[in-house]
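We begin with a single chain expressed as structure tokens, specifically the form predicted on its own.
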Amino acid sequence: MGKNSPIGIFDSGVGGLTVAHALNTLLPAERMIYYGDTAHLPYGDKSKDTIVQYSLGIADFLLKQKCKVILIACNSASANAFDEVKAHVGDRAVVMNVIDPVVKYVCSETDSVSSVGIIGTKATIDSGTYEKKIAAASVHCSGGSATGLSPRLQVSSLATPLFVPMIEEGFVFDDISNAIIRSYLSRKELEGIESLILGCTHYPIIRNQISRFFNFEVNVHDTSQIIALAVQKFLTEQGLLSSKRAGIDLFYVSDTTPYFEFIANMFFTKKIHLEKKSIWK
């Protein structure tokens, strides 16, 4: 695809909008095509085979839109379907995930951090992808400033499966969401952590609430910004930065949910072009 072709982004619902917003802010000349698979959300409680099936279908749709990059803006799909999507797409487009950039970032901060926590969906946490990639980075950490992860680094993971449906249903910034956040984050798995990876693109929506729970003493990473910077770096190095905006951003959902448009309007100053489009027969 040419450098003025769009960037394709997909997620199970509204979560990927955090990444889309970060990209739109950092790279305003880039056109985006977003697909939220709201008919099948959340991906976090699905089997690997099911997540792969949905991800391949969406990848085909984004290829038809002539996307130069397909960004899997879903940790569950990144953890369970990245290799399959990459093999399926081949050389027709670049496939990126949202886990590798965050692992590289963690790699760069290990001089000052000895313990990191990871929260995400059951599919992401059960896959062990973050732990495996962080362990691999301890041997060789390409792209980071450190030569390797400190042997002192302790990694703790916790599945927080209610966060996605909570956010998709609009329970944010209220007593219900605060109670759920408190219930999860007070568990022993996260005791003593110094930084926290939000292993789901939905979670930056409640980042401030999470930081408040920790009295702002834990570095809660803005993963959407980390991912956007990684995309910018890749496009720059490959000479794929768009020289002009070729059309408007398009947002598709597989099923209409009132809260999708509400969240989108929180992030984007202009009213988005939202269309219901089922890609499954």
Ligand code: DGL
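Follow the form predicted on its own with the form predicted in complex with ligand DGL, if you could.
No partners, no molecules, just the chain.
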């Protein structure tokens, strides 16, 4: 695998396309191979064991495509299967998740006591992964700020499981989605937050709507952009940036319907073709 090999990206379905789109905009010379496990979505209400099993299967598929990087563009899989995928892949490719870059960004931009909220699927929030990683980042820098990470983040999290089906059914910027957003985001867990992490790759679709709910007084992080910038930094530092685009992007899914194709365009903001590729026995 060389620097002109593709970047493999996977998600439970089409949500990871928000990350793929940010990456494609920032790094147009990088070729992407996307895999959306639409036959098994959602991952957000599955057990860790099941998410690990699916993630390893997709990692094997992306390895066969000779990907230099495997980016887990799903918070539920990043929270529950990152260590397992990384151990399984070994030195055959670099494995990245969507949680570490966001934790690093949020910790480094905070230099005073700050209260951050996290919203995501049940699988992500119940895993406690964001809290653990933020705590580890804070310990790492306690006694000094050599790394620029703040030990003073107060973290609160809330599972918002209705957001994924709501977005996938096209309920965005309307009364129904406003009511659901209001119902979740006015819960006491998120009282007084100064910034919010969108811990699900579907949520960038409703980022503006969420900002508006908070009267633009809460910093709703642009997680897709943060992740794309982290991938760019990593590839640059490792000398792995592609020097020329080696083929077209491919978007595979484990199951497809005309509706998936339709909403994929909403997530990627331009027309893409989803190709069915069954990797499951």
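Positions refer to the first chain, counted from 1. Between two forms, the rigid core is defined as the largest C-alpha subset superposing within 1.5 Å. The structure displayed is predicted, hence computed values, not measured ones.
- Taking the rigid core as fixed, one finds a CA shift for residue 265 of 2 Å or more between these two forms.
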